[in-house]
Amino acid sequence: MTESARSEGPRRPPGGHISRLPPGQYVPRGWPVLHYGRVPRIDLQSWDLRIFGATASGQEHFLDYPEMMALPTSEVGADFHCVTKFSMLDNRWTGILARDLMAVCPPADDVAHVLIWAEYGYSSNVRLSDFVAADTVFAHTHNGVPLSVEHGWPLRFICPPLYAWKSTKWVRAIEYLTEDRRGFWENRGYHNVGAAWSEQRYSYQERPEDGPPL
């Protein structure tokens, strides 16, 4: 496996704010479990990651996970923050930075979001770019340690700035998207943003531009 690490400073709270946590949040004991249906079973010999959709070439990709795992690896510091009100300080990601593996499938160049998807079917959406930021990153690793299946391994997408549903566990496939289209709990009544220093928790905030009408 080649690898390359490097690390990323987290993005900073925008408008200058002082507090590390965001509007409602609070600080808890561990790392509580949350998703939607049951932990999947992972067979590393059958994973793969399509990737799908508006691609640049116009054909599907599959990388299987030793490619995926000889990708240029990463690590970037990120505060965690779920919908929930807890926020994670000081995490640690090691992974494959979204960009590089975009670079590797390149999108189409009209592309302005993405879909996540997972096992079981469930997606969430994110703008383009959020997506290429310099901290996000579909992780194997949280402070040095393997991910636990709970916590989404073998692969999890970690978007930072925005509430962690659109973080998504047990990643399976990336739909590069010409126009947007809400995932799992965005079409469920959660914000289609998800911004957590915008506070964007529910649907009832969004603006219009905020994401296609439910």
Ligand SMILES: Nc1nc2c(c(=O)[nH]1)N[C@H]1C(S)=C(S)[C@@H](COP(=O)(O)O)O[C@H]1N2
Second form
Amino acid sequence: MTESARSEGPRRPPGGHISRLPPGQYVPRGWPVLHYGRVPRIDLQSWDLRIFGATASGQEHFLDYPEMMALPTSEVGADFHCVTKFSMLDNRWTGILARDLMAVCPPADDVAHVLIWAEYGYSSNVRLSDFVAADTVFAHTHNGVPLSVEHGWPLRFICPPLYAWKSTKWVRAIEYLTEDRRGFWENRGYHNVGAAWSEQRYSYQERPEDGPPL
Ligand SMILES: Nc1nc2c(c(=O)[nH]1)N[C@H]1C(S)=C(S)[C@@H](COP(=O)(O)O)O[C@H]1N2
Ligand SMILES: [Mo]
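In place of the form predicted on its own, output the structure of the form predicted in complex with the ligand.
Complete assembly follows, chain above in first position.
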């Protein structure tokens, strides 16, 4: 694994106690709904997940909803950090681990980044090392209750150590990349990596190795 958000986590400040919250974050009263554009209308009959780009076979894969739901189910406990500074602690996400999906539709050997695509063209990129982590999940259920459409039903990506703009709602496609490519917010001022514990909020904070030139 390359240098990764995974090695980071709660730190003991000079004063003593360990904070559950990354720097600059607070816990709001409810669970805010935040996204760009409209909430899509979902039709499970026509829904599919497309896996394309640099696949190992060179072929695109398509999974319909029953095929996706037939993959092994996992539950992940994780906090959720939005760059606008709200955090939701102790979420239980149920769904399909990204690594389990990847085992079925593997990438080519030279893939190091992944773009997650949503309905209406929203996208966000993550490093393959974050994609295959044990707590990266395509979730359909939150704390035992199916996600509302506003929160990304029927399937949303969750990558806990990264800011939540990388937790794409209404996922429809996964693109395997041999060269990193920025998604929607990474092209509009947010950090290409976005590790919350390192406060990688904005693209002006990036080191050259953090992402492709803007
Ligand atoms: N498809 C899609 N997913 C998205 C977004 C979006 O605009 N479109 N916004 C992201 C941002 S910026 C945040 S903070 C979270 C918010 O998730 P929530 O509405 O479930 O709290 O969704 C992320 N996923
Ligand atoms: Mo966000």
